[in-house]
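We begin with a single chain expressed as structure tokens, specifically the form predicted on its own.
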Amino acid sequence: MSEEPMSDDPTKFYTGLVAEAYSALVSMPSDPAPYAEFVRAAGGTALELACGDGTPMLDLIADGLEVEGLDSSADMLERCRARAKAEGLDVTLHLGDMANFDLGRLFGSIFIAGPSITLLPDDATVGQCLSSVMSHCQPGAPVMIPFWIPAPPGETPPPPRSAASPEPDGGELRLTTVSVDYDAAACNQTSVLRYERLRQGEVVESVERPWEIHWLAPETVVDLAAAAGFTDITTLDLNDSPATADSMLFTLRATAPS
């Protein structure tokens, strides 16, 4: 069995087996419909940050929308290119850090499909991300960015998630939460995750990596968006009502000045 030593480097998380297993084991797959509606209403070319292996971006492109993608994982972008080729789609991808990127052009809208912004380590870095987003917005361009506040972990870890391997050799992929360190005061959570590949019930490849997230309250997100220069700033919960301190999942909607 091959086993990779655990790394604390966050840029190395979505590589190798983790990148391969992402689509099969992701807990919150993105529905393309609201993002398609968002991009279509804005017009022009959109930019998806943390686009990963192309969900939902490729669905939007297949629907005739112009969307480019940015991600910090070269492995995820390669998987996205392979998916696009298999589906007969042209895709424009950028390798870069969503907290600090410079693509040399402006976009009609910018979004993140899912709360990937919680992967940034602190409030200041989230502020840098929003400033980078602002610098790539056409006048009046809207942005849509989901945020997530995790509940404190239970006494026992969640059960493993398993899925059939999408690769031709078959087998099974399995994700297990080994441990969770939840720091409510610092708004940080570090989970040690174990990814495994099994064939005929035997583990043939295994890797453990720390998955670190940092969450922000809605009022903090509003302040950071205002500091980045956005206008028409709102944070909405799953019912499209104003987010409150009790909202576990909410979305920043804001507009670049005209």
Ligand SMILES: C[S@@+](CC[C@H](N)C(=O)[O-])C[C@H]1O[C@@H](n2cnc3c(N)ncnc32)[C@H](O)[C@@H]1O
The other form holds:
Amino acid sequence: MSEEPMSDDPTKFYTGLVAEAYSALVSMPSDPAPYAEFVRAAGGTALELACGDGTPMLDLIADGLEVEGLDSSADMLERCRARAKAEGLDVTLHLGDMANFDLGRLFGSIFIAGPSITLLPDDATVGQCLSSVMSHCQPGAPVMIPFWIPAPPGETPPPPRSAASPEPDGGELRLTTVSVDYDAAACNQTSVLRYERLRQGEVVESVERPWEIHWLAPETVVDLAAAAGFTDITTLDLNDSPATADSMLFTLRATAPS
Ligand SMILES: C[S@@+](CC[C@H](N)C(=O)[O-])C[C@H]1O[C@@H](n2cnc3c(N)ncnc32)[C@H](O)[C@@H]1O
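Please supply the corresponding structure for the form predicted in complex with the named molecule (the preceding block corresponds to the form predicted on its own).
Below: every chain and molecule of the assembly, starting with the one above.
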């Protein structure tokens, strides 16, 4: 069996076996509909940050929308390219850090599909991300960025999840939560996740990685968006009501000045 040493470099999380397993084992795949509606209403070319292996970006492109993607994982972008090719779609992808990027052009709208912004390590880095987003917005461009505040972990870890590998003869993939360290005061959670490949019930490959997230209260998000120069700033919960400190999922909506 092959095993790798555990790295705490967050940019190394979505690589190798984890990138292969991502779409097969994802717990909540992004629904393309709200993002399609957002991009269509804004017009022009959109940018999706943390686009990963192309969900939901490729659905939007297949629907005739113009969307470019940025992600910090070359492995996830490679998988996205392969999916696009298999589906006969043209895709423009950028390898980069959503907290600090310079693509040399402006976009009609910018979004993240799902709360991947919680992968940034602290409030200041989220602020840098919003500044980078602002510097890529055409005048009046809207942004749509979901945030997540996780509940404290339960007494027992979630059960392992298994799925067939998307690779031909890739065997079965299994994801196990090994431990969860939840720090309510610092708004940080580190989960050690084990990804495994099994063949005929035997583990033949195994990696354990720390999955680190940092969350922000809605009012902090509003302050950071204002500091980045956005206007018309709102944070809305799943019922489209103003988000509160109890909203586990909420979305930042804001506009670049005209
Ligand atoms: C949970 S996946 C979401 C992928 C995709 N949006 C989806 O819904 O399937 C998170 C993605 O964020 C990317 N990511 C993590 N940190 C990043 C950063 N600082 N800059 C750009 N991408 C990042 C990872 O490489 C990964 O592809």
